[in-house]
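One chain follows as structure tokens, the form predicted alone.
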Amino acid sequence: MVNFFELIEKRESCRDYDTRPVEKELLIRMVEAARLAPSACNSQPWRFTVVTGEKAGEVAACTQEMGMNKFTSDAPAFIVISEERARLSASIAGKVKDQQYAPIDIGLATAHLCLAATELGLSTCILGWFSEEKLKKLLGKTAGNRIRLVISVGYAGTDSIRPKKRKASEEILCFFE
């Protein structure tokens, strides 16, 4: 049986890509886990593309203007994460809480997903940037609505794992009794 906690340790933040292709069936179960994670109001507001093959050098080319993510050119499969309508109760009650779930439920999903991917031996990076404008053209109606993510996918080229560096407990927790 898997053990969270030392799922959570091993997912880092990948840049350094083996270029062996991934294999479709593992793709299709990572984004299994992104559609099985929680959503308010269960509104599910997702699209995920998956993109391989020559394609997948396009959607590299997507992430590094300015000389940004040059690993990713690498790296041998992306899913391409769009934000769908919510539905009419998410929406309702983000308006009634001044929310808005649609981001969190993606970010939730997008969780899901690496973990997935960290499980089935693969490495993930979350891409923030991006030109949305030129994946819209590139993928088209596949592309879903807006696009908020872009998840390089890959076997990774090294074993080794990067030490996290994250803020003590002690600055981000506190108990009220």
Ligand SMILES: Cc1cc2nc3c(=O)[nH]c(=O)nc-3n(C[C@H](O)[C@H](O)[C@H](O)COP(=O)(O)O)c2cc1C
Contents of the next structure:
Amino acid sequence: MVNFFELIEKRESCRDYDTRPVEKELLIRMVEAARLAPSACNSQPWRFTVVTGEKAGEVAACTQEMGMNKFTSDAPAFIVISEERARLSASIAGKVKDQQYAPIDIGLATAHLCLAATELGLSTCILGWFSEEKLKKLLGKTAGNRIRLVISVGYAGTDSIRPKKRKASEEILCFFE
Ligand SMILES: Cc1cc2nc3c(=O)[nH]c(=O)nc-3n(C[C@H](O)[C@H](O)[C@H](O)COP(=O)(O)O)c2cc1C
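Right, the form predicted alone is done, so what does the form predicted together with this ligand look like?
What follows is the entire complex, opening with the chain shown before.
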């Protein structure tokens, strides 16, 4: 068990998976962490489709258009995150305030999901590059209205953690006082 800030350091996008399968109970625990994420008006506009086994290869193919994301072929599991219809109060609030809360909510749930995976000894990569059309064809109704993200999940092939490449805090942090 690591502390929260160590967990954040440890989480990184994994593009080198060991092919060993991921235990179903761990995938369920990841989704449980996402389920507890906050959302605008507690709308929870999300759905998580866990894909393992032979179907995982089919999901991988949907993330590889134009030669991208080749590493997903080795990922033993995926969690497809779809956006569900938001609660009426959240959509009204979004319209009044000219904000799109649902994708923000999905992002928060994704952070919970990926950090939980790290805590459980798993590795993930958030994938925004995928064919929504092909995925919808594959998953059918399970996919819901919009697929927002695909998360590859597995055990990392290596233990080492890369240093984080990020903007300096002076670039992104300001105080208005
Ligand atoms: C919305 C979103 C979409 C992303 N799409 C991809 C992707 O399609 N393929 C990929 O290899 N990484 C993808 N990433 C991972 C980012 O490249 C990565 O998070 C970023 O470079 C920081 O590196 P780190 O996650 O290792 O800390 C995506 C990340 C986010 C948040």
